[in-house]
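Have a look below at one chain only, the form predicted alone, in structure tokens format.
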Amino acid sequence: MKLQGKVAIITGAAQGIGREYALRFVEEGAAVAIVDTRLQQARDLEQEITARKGRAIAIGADVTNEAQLAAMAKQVADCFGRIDALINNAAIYYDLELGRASLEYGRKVMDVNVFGVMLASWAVFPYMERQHSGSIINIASIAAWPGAISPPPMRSARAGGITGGDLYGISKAAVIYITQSMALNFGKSNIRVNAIAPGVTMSEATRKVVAGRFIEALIGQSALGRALEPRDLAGAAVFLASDDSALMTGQCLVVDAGCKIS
């Protein structure tokens, strides 16, 4: 087992992907919190993962918020004495609203994918510095790169052609130049910090908030000529909480069926 005796945090891992994350890193013998603002959904998986005799504990907190956020991290370490890995999963997906690009919406959008991601990553630092040790995993998306996605989900009628997919790649785009710069700015007490950059994957969320045309579209161009699921993006985080990459630091892998390359 690749994470025998590390403690994993995951944000957003109530359900969908952050679920995934969750149940592969018990797998590979790694105890994680199950950090999210449905608390009910995260203690149900907690007891689903004791029952299996894995380790785990539900937390509720909200990314925004960085007093909750601090007594989160102060809870996983009193709990299990260390914190090992960090993954940066809370966004807004399953709500997003592809053609809503108001000025408000977009801070809404920013607040969860971009400082979430910061003060999640403030909050568990001084645990892995302390321990001189320690791997962020930040969450950011394909949709980073114009174009990358096509064709696209819907037209605005905003000046400039702005919808609330294109503030979701701006968050997105946000995230892989956080992972940069924490990770020189942590490099220094051997804390690692990297990114995943899914494709469109057959979540929950993106059955609710992307059309089925769309999806079949994607599928379509992908090189390797199929959707992903949930689980399929474990095996890159378990990757980059292990010793596997121990000298992988600032990078982003892209998981997405070869849809950025087509």
Ligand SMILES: NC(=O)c1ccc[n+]([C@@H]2O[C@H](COP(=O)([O-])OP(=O)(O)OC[C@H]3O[C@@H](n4cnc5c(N)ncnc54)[C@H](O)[C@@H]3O)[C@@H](O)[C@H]2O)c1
Contents of the next structure:
Amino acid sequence: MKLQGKVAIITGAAQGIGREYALRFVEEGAAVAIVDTRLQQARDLEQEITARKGRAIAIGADVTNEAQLAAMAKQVADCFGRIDALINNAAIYYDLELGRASLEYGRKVMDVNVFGVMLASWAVFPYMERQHSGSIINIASIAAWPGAISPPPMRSARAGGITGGDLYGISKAAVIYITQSMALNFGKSNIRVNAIAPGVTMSEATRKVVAGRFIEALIGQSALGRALEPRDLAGAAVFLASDDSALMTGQCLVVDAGCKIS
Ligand SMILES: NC(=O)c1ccc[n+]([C@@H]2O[C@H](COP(=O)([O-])OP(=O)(O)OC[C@H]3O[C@@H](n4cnc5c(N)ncnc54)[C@H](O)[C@@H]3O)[C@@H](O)[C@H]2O)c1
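Right, the form predicted alone is done; let's see the coordinates for the form predicted together with this ligand.
Once more the chain from above appears, this time first in line as the rest of the complex follows.
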């Protein structure tokens, strides 16, 4: 077990990919905090984990709310005694207006996907600084690179200019910037900050928002010729949270079945 005795906070863990990070981290020996605005789903997962003798706590918190995040970090430290890892996984795109880009929606995406990452990281920083150790894992996306999720069929379908898909991509490019900047600033406290950029992953949200033909086009351009399932990303997160990556910081691991190779 690679995470024995470690304590991890996973935002947006009530469903989808975050849920798989939580389940895998528990299998690897970690205690997990399932942080989400979907509190009932988070509680259901907590029950599922504790029924299997794993350690978990569900906490309702919005990653755009600084006070809720501070209370969340305190609750985790009080409950489990320390905070070793934070996965900044919460983000919005399930209600993305793919074909258009309203300013209001753009602000909402930036608030959750960008400021949410910064606020949650700041909330755990005092605990990690005191321990002089920690690993922050920010979930970016291959959407951070404009060409990677815009195969020709999608490009021709665009209305032109900046679309909702671009707003999401901009937010994820900012996540990569934050990862590098925080890695530089937190390094002295022995806190590592890395990112994972997943490719198309068949979560419920993806199935809901992304048209089948778009998914097929993306799979068609991937070297391995397949989409990811949510559990396919957990190994990279375990690696970044574990001591196996002790000398890695400021990096972005692309896990996308070879969609974006460059
Ligand atoms: N699914 C994909 O194809 C894909 C590809 C690349 C990157 N990603 C990234 O992976 C992560 C997880 O994606 P997913 O497909 O599991 O999405 P999802 O929508 O299924 O899960 C996101 C979770 O975040 C929670 N959340 C949303 N806003 C929140 C807020 N303000 N505060 C707290 N929790 C909030 C939601 O309630 C939900 O449980 C996201 O960062 C997403 O951008 C997904």
